[in-house]
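One chain follows as structure tokens, the form predicted on its own.
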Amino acid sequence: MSAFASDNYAGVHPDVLAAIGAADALGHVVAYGADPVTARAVERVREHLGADAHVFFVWGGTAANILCLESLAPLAHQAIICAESAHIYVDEGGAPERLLSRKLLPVATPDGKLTPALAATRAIRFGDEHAVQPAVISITQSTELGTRYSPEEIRALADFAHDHGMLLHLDGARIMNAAAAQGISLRAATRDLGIDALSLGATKNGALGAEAVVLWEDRFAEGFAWRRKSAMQLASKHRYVAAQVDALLTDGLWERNASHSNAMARRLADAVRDIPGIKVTQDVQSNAVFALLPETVREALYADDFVFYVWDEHTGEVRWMCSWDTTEADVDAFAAAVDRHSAAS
């Protein structure tokens, strides 16, 4: 199988491996996060987003964004600004409506991207008891188009945000994508820009399964250790989980790794933005290549082995997604297959 459907298909990066083992050779330790390793892993990522963070390790991404929003929005009335791709509104579950039981209020973008002008179509209502009432705008960076969101950009929709009394959540699932794509820091992608909470995402670039709650103010943290207890995300085994973002955020793994699967991305447009009958739909910023192309090159394409998505199933837009594995020879050989039934369809 050559996949191209998403980044969790990817297998795990060595050092973080190695991280994990180094883990274990401790032998026995504290459980649920009162270790050496933990603790160790916290002061890297506040070496990384600012000594006031607060961080909190969890499982998955879904289970960050979910506390992160409850963390801002502890109230039953109030309710959440998101694009209408957002993986909060399309590929959670309903995870947010069930455990969260917030509104979400989706806008339409063309390109997976918020504006305070689009999120002000939302941000109505305020004060009336009939109504939700909008208390968070949440984004994702890199989008889940593929896109991303300039400094400037983010930095608008936290002025905004604030502005009219509400939060600013970062779904940074591929947030190391869009840092390293803009050669700027963690730091300066997030914390510097306005950001209230930030889902910090590691699985996707190279980690086994491992996420973080980043929150800094006090206000946001109070109480989280009890909202992750009861969210069933507190790792009895906690080291296992944050070595991995230890290892991530050392020597700059998190950048080598995001870097090239983005490059890996812009390669792959690259080789088939030319081809008869092949649209690359969205400008490729990330690690994503979104395109149209036509179901009999698709179902070629799945009988010779490469997995991929259909993004949307009435256009039969596709999703190609590179990895930190993903290699120039992966690339080219899927490129090619794309021309040679191109050619033949």
Given for the second form:
Number of protein chains: 4
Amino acid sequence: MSAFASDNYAGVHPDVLAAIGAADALGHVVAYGADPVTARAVERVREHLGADAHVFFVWGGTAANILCLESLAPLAHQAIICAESAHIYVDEGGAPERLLSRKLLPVATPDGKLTPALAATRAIRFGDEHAVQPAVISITQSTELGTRYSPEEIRALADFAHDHGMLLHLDGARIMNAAAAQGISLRAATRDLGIDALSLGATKNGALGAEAVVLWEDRFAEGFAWRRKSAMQLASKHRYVAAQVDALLTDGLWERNASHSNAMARRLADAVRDIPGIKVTQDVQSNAVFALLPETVREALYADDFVFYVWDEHTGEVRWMCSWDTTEADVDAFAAAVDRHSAAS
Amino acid sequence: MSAFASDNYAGVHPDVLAAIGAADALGHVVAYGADPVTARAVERVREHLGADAHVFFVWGGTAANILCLESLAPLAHQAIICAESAHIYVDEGGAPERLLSRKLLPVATPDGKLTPALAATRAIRFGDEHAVQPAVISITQSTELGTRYSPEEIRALADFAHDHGMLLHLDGARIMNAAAAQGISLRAATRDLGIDALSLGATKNGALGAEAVVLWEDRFAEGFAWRRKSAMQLASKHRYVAAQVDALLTDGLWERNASHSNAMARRLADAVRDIPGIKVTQDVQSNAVFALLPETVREALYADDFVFYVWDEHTGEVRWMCSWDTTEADVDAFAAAVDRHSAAS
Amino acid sequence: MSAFASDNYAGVHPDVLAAIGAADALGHVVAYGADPVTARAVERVREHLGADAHVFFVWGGTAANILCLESLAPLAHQAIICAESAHIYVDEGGAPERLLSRKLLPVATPDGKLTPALAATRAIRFGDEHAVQPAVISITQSTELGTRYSPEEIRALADFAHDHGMLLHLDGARIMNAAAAQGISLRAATRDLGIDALSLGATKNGALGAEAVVLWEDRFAEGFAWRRKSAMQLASKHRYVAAQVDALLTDGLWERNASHSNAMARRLADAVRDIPGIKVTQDVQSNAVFALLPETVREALYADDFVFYVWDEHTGEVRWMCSWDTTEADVDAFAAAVDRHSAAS
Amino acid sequence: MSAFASDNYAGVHPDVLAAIGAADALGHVVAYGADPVTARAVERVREHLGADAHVFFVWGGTAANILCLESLAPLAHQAIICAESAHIYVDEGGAPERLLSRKLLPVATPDGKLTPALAATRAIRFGDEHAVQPAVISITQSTELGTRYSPEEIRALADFAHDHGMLLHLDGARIMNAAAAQGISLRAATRDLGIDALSLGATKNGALGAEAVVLWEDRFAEGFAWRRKSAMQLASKHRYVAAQVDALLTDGLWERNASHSNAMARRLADAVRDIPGIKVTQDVQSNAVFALLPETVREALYADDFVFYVWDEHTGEVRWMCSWDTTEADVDAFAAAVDRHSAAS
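Switching from the form predicted on its own: structure of the form predicted in complex with another copy of the chain?
Let us now look at the entire complex, which starts with that chain.
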């Protein structure tokens, strides 16, 4: 299958599978995270994100997001400002409302990116008991639209949040793509910019199913063990989750995987950008290409067994995602098909 | 580490790791469960549990339990009758209350097993708007105390539940141990006895982290996809979860693993039963041994680096669990140590 | 105090107080609603809204809304489409999310009124497990902006909802104002137009604290007793709540109260409409006047001890509410002050 | 109706009705509690319970309990220890689980009263992430069984709670009965004994529908406004709720009402205690009498149109409640009937 549908269609990087095997070779180890594999993985995350980081592993990205948000906003009347396109707002099946019983305050954006001015439209009614109280701004880096905040833009949001008594969460399902594209460390891309809680994504970068919650203040981490357990995200054979993150953060694997998928997206965008009838609609700043193309071309590509999703049913805009295992040949074959079908239409 | 602490301390069976590798070798496949590995795993579960079974895979056992219970009792005022020792009541960090906002109605039991008479003490106040309404009886097989319901005992509970407008859930974290011990099929141990929803445990039987929710009526399964998603249990790279269950259910691996751990528990019980000062406190009917022993002996075993848990802080009763990878040598060395320290005390 | 701040600032209509006294004169009666006062009040509501109506009394309007919504959408993944200005979305302190763990899907409107076309922007992704599933459209009549749906507009929304497998809820905190303005019965204003669940407001119409939930299908009412009890809205001395609604629905009191407050709003709008610097911003179709006025005028009115609220902090738009006890003299004095201060500014 | 079924069957004390009328006579006042009636009522409660008391009014007793518990235990993994007979455990339709998503840890008691030793059986597993964490002990005074804690007994529980990092809540639906019986002030019966949060009951003492939440530390009150609003317990015409509590706390009305109902219960117990076949089963220490009597006698009383409830379906134990408006004639007539039917049986 040649797929540009999602970076979740990709398999597991061989080094991650090897790390799972190495964790297995230890035989019996303590369950629920009190094992040496987890201890080493926590240290590895701290090497990247700071010695003061509280690190917790979970299975999935929705869980990482929700547990970050609950850690920053523990009470039901606290609300979360986010982009209307945020994964937590549109693609988690209502998990934030179900698990947290909390209101998300969406803001329309042109490119998936919040700004202080946009967030300000929702940062209102502080002290009014009839209204939920904005407590957290949540942003996604790189965004669901493949765009990227600059470090300065994140810093401005952090300052805005903190100046208004709020905190800043980063949904980092693809933070590795963003940091690699910017050529900065994971820490420089997050904590150093004022991020209070990070969902550190690993699955899309080549893991089997592993994410980390990273919190930089003791007060946010207090009680986290129970939040994770009661949210059904404490793995019993915990070493196998921790080992995956460890592997990606070892010897720069995360950066190689991210840079590769970013490069494949740029290669694809460059190859199709000038094809008549094709319009690349968002800046290609990570591993996604958003484009408009004639419906006939789209259907012809589907008929060729290429797999990808329509992002916006009204406009027909599509999303093409690249992943750590996308090859240049994959990209070139797909771009050639786009060219061929466009010429024919 | 020679551990009798938990069957979660064990590693992953080689055949399960191989199945993960085989799933990986497929390259790109559709995410979120619409892939051929999942399709095959669903069929495999149906071979064991009936063609009418609705099958959903999740990461953890707490999630399997909670999603089963929500499927049977979708409304907040519906309550669940369970043993006071049930995992859902004491060991899931409040997840049932948090996720379901539902009341559990605990019943004290001598051996972890409910009976119709015991359940009847909680099956009261039907129609009274001031009281929650019992809607489900939840039992564990084999129980948290290592005991086992006979098929007749489960059938009697199913009849009692159904006669009172309730449904029967089985927490089958160790159903494989029970079925293997009884020499019956998984279906004969569950659906054929009137079970309405089953948490099919795989992790303790040799998986990495995989469980299945099995529901036998369409109405219970309706909307399940959203329940799982909003409970943060829909794996993106879903094939790797499904492959684990498939592997255990192929060529009788589940039964070999379960029979082995059961045999190790019997071997251990037989070896220590007659040691002066040791009292085996529950019938050894699966892969657990519960025992009372002098505190000095316990401490001496800990000093030898044997790992196991005190089950009851008040009485000092301990639990020794065997797993698929416990060896006869492990058992014999441990029993010898018990004997040696008991003689010395 | 001469207040145009809220119809909740008004007192209780003397006939309602008398009804409370009459209920009290019965001495001991059964608690929790199994009393003759409640029975009579239920019948009274049915006279107005149909013999097939299920009627339940609660203390407050937020509760009436939430219990209606839960009755129509009992599962957590079901979502509610509403106007961005809806009371349930902005003024209930997050109660819908807290109590129901459900997502509201807001739609921007110019006048507080949904249309099928507007609702259609949120009626999407049916069957997609990653997205909440729209199950209810909730509208407010008269709206939070003082505007009013025509019967045809409501019927069109009901048809749209039902055609898409959804249901229609009406937040009727001021349904009496709307029905009185339209000169139609409460039933003609609700059920006859396709409404599935109605929050029947009484408090703003002259009650002390009483609202009713009205449901027209047995399946929506099933289990309602527990929903109300567990939502903490089952009054123990229930007769005193029921008596209030009964009084308003007896001998046309509801209509007299509503017509009066509507007339006072029209009188006010007519008196200020042509004052230079004043702009009435919404059609005055019930008991509210929305207006823009110079900040100096607003401050001068505050200095005169007139009480009213700024509705929109960005534009300075204010809301002037009339109630059953607003007098012509109140209106004239206020309008004169607006005129006087406008001339001076 | 001559009823001994519940103190909720009683009407409203005339002084309370008069206070409602007086509040009404003020005409327009600010809604939602920022009115002079509420301000005076808050001060009145503080006169009784301490100048440092945070006071919030709500409609119902279930709400008062739940908002107290949420104030003391704001996080989902915090659990509440209570008697198995506690109203919050058995008679609130699952509201604590629904609203708080929190686990209650019930303890069997002979007389409805917890002790440190009994609470200790549930005050376990601190720090264990697999178990909910006991954070609050909740007691009822006077208890659901009509018994009463001595001041020393409450103090011992407060010390036990505080020594173990927990807090003490008192469900005071009938605290006025207890304090009156003990001849001490409301403060001496609560805060002076170490109570951290009090549900101050007024409805059973002669109000129409009003209770107060009383919290003695700033940190417990922080955010309470949103807890109340989102729990749907913020009355819009708030003055009418506050006025009721004010009336009962003025000029000793609370004590006269409570003492009277207590006296009627003693009169009833004394009159029936020695009737052959009748057994008073609990100490009569407030306004309730619990008794065993032959089923034939019970049915004969029902045939006479006396109304009361069977408390325990298994034993046939009944509860006879007295209220502020129970007369000596009511009691004597009822006791005579018990005597007559007992003699006949």
